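Next up: just one chain, as structure tokens, the form predicted alone.
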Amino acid sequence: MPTEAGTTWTIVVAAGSGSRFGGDTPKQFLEIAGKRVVDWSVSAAASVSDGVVVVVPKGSSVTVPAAGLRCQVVCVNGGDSRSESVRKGLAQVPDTAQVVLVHDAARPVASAALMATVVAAVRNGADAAIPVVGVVDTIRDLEGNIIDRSQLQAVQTPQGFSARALRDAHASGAHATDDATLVSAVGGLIVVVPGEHWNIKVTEPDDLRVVAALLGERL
């Protein structure tokens, strides 16, 4: 249960079609280590949240049970883009919420500790807090030029926001690949926090093997 003053809600974005992944079932609803990918993500989010909004694919009747969790869970259909889906979820977050996290369901290994770190950064005054990790591979651009990886960071979720800043950023109806980009575009204060190298995003079928091993250690 959340222990700090005020309310925190998390939007878990599970509205993707999983076209890059392939198969008949979207990756976020596949079972890993005894639970669906989305259920692992919701469980971690619930550890710091007063409520969780799960955004499922447009037109879907998929539900996410709240059994065993200490907060309420609301499911809502998403939109035609990630940003639109986040807005659908944000509309379900109570006006009294002070902190809102946005987390991709396809990152089921994100820890409760990371969730708490992001919330704390927002409560300390940031408009947005994003977890990042350093890039460890050598990077070349399409012309074969080496890019200085010391100047690069990989951005993860959960991303945390003051509820006001997130609502203001989405008011224009703009689109971006993540919500911190929208907050930055309207002048919000962005801070970074250490991410987790094992907080991988399930993108390819082989990712399931890695995630299953990591989650299996928690059982």
Contents of the next structure:
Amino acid sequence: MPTEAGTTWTIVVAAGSGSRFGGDTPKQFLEIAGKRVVDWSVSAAASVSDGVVVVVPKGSSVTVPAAGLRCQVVCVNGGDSRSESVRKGLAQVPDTAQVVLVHDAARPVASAALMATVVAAVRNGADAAIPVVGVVDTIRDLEGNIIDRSQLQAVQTPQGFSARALRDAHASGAHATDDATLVSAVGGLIVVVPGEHWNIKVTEPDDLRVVAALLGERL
Ligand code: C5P
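Coords for the form predicted in complex with ligand C5P, given the form predicted alone:
Starting with the chain above, the whole complex follows.
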């Protein structure tokens, strides 16, 4: 569904090798509940976007079917790091885009409602909007010290950005595990929105069983 004033584009990063997951096929291209992991992520992104850039493994001929999606879908090869992959995706986002979301393909259960919340926070003036959830486990560092979990939050994707803030943040070629870290490093205003506990990142093989159950409920 296209948005008002200025377009919204989403970069879905799907160029990781999935080394922690193992197997011949990167986890984001495995099929769950009738669709590949990446396609679930693209579908949710498409619900709030005028266009989606899907960043796929370097040298890969994998394409994402645009069938059934009501927005433009572009595929591009990624880089050696997540940040590099985002930059390759960002290079495909047209200058007319006002809001740019970045979403991990490996989070196929993120809801369309969460995508919309993130877009709205950016349209309300944030440089970056990030979904967060509280940490429920007791946390120890590697030396065995207990870390006060009430001071911690786990950061998810989709993350939303004003296009200018995201482009400025990536201009230096810096690396981080997410994009809000880079926006923060150049002085951007970060707004947090409630994340979704079920919005897990498929990382280990067991995660697929959880995600399959959650996505199966949506069929
Ligand atoms: O490695 P990590 O779990 O942080 O990856 C998060 C997302 O970034 C995944 O969807 C993965 O496919 C993507 N990624 C990428 N290019 C890389 C590394 C990771 O698009 N070089």
